[in-house]
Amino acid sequence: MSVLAADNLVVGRDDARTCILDGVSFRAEPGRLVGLIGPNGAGKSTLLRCLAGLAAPEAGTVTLDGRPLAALPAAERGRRIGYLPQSFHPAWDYTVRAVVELGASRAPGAALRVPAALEANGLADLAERPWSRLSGGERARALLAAVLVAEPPVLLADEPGASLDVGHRVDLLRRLTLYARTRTVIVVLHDLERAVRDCDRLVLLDRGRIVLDGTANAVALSPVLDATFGIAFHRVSTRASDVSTLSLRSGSS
């Protein structure tokens, strides 16, 4: 079981007067899909990059299974933590297959899974297409395939469905939910309805601090959510297959 934890992370802005992250402590483990939500500029992407070891906090530590992330060799970090950015700009005009093969190179034996990864993400017919000729949605699916093909114990995704159409977005969240049953998965989401519907746990950030952390329904019902976004949400409870969910509709604040 891979446990990823942050302890009192601080990341300052260039002007040194405010913080992007201000004493953030956070812990995630397999079994629940964790969503990071919050207004623009709340620190969600910065926190994710710190958790991935791609940004160094000015104070505080990130640990993976109790070991400081900064002390892990880069190869081990790359094998154990998969990071899905909002966008990717390769230095060369790689084909889809080459991008997925690059992802597979992070883990022993993963190269054998490349054909299955292409098929699972609807990319088999696009395998030889160069990156410059892909749509935004096709690039997003290729990135997902490149990360998942290595089967990392920890998966961090920054707004992975932003470029996808509705059908592919729903499928993506379904797959991440299944992946989270046995691995640690943290995803930044701006679509609050999807976050409430698909995540097991939600962590709400505002101005660099965690202001709420709990089950998706508990966070959706909390007035702290309204106060953080400056919006009066209308809660609609629905029931399907004996599972209760909440739908958020914004109204005037």
Contents of the next structure:
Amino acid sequence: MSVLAADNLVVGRDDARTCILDGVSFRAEPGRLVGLIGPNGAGKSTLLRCLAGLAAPEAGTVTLDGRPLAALPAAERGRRIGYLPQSFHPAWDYTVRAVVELGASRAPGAALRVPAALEANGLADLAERPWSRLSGGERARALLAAVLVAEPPVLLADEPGASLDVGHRVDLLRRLTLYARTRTVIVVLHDLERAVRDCDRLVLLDRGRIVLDGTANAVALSPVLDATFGIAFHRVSTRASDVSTLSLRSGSS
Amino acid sequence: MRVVAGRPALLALALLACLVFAACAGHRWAGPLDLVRALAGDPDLGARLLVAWRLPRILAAGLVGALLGLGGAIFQGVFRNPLAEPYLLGSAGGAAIGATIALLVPLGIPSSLALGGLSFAGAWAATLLVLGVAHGARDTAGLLLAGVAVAAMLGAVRSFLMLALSDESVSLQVVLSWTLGGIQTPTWDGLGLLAILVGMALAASLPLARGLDLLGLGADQAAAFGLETGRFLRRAVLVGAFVVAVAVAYGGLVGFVGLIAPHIARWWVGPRHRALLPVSGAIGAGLVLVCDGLARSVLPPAEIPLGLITAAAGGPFFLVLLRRRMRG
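Please could you give me the other form, the form predicted in complex with its partner chain, since above is the form predicted on its own?
Full assembly next; the chain just shown is listed first.
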């Protein structure tokens, strides 16, 4: 049961005049899939990298169960926070098994779970296949297995299905949803329809600030969403009190 | 699994074949039976020369080759680039400046100590410089250009030092032939020291294997998997500089072995560094044994500098790799 919290995070741009993150405060707990949404350049990936301890904010702190992330040894941070990047290009042609074993090497005992992780992600037959000979979907599953094999209590995923077809994307989100039942999971998503459908909570970022934070339904129904993206969303509800599908209508609001 | 299990035996056999070739090669070729007789204590002059001169020389060549192969694998892992090599990136050039100073300036300390210490300092500083300059270079071309620029600068400094510091008491010819790369016949004590240094290099390198594997996933993913990348890189560069410095101190500037050996090793045992590091060292040993044998036997009675042979073989290899990589 790990709680990840950000307090007043500030990250500047190179020009030093504007901010990528401008005073972001945020707290995520286990049991709810949290979706980070927002237009391009809103600061979603930067926020996720700060939460993962891969980027240092210029001001503010990230804490994991009350302990500042910056003070955690890298090995412990790697064990407790799983990070699924947007893109992943290994320098060497590792096999699927090697990538998953490297993911397992960060937690004691995780090496024993490698066969199960391969099996659970449908990779048992591909274990000895080199990375260069995998499809996009297979690579995404292999990386997910490498991140999850250590069973980190926190999982951060940056647009994990960006390069996948719709079938693989749905499958990946289903796995993340399952994982979020007992752990803290934050996922950056561009696909708003899926974000509304699959996430329990949505955090809307715009120009480095959180402009909306609430249940998926509340965020989906808010006019702030339309204003942030600069378009009018057409909302389709299957039940009167529940928004289950969100579709976009062209034209500005 | 049977193939994998047989690999160490196959490697040992190949290394033995290279050793026998190197022992036979020379301006007077010896046969395998001559070797056996010499090792059995044949009092004949030729047999005694074989044991007293050629044997320590080829053992030194093998050990220097092992360091070059090991150093190449470490460098490629640190730079996450299959074209990284101590010679091409200026690290060996840095060691050569240190060694040149040690050879030409009377420092009042034992020459072997000065040679080793200054070679190490030069290799370390040059590697840090290339790593710093290449930090922003995300592609192969950027890294190689940074390395070429540093190597060129260091080459100019070395040439200047050679001209400025040599006098009647120190033959420029000696330093020049050393920079072209070549194994001198060591004393048995010297060979023992080299063997200890190679053992130390291997012992210091193997614990880097997991970190180098993680770095191969990319700096971000390595950090996400718990690697303290900055601290690890500093440690790996220190070990790499030590390996390069010992190789340069004993063998001069020998290029391309550090490029070719890790490639063959990666093709053979895959990219995981726990196997790659020692196998690359063994393949480097085999390559230098063969090249040194050729250096002693192609133009008898003259000896071709070892560095010329490895460059002649390694240059085209490098160009093919570069072309393949540029094509993506």
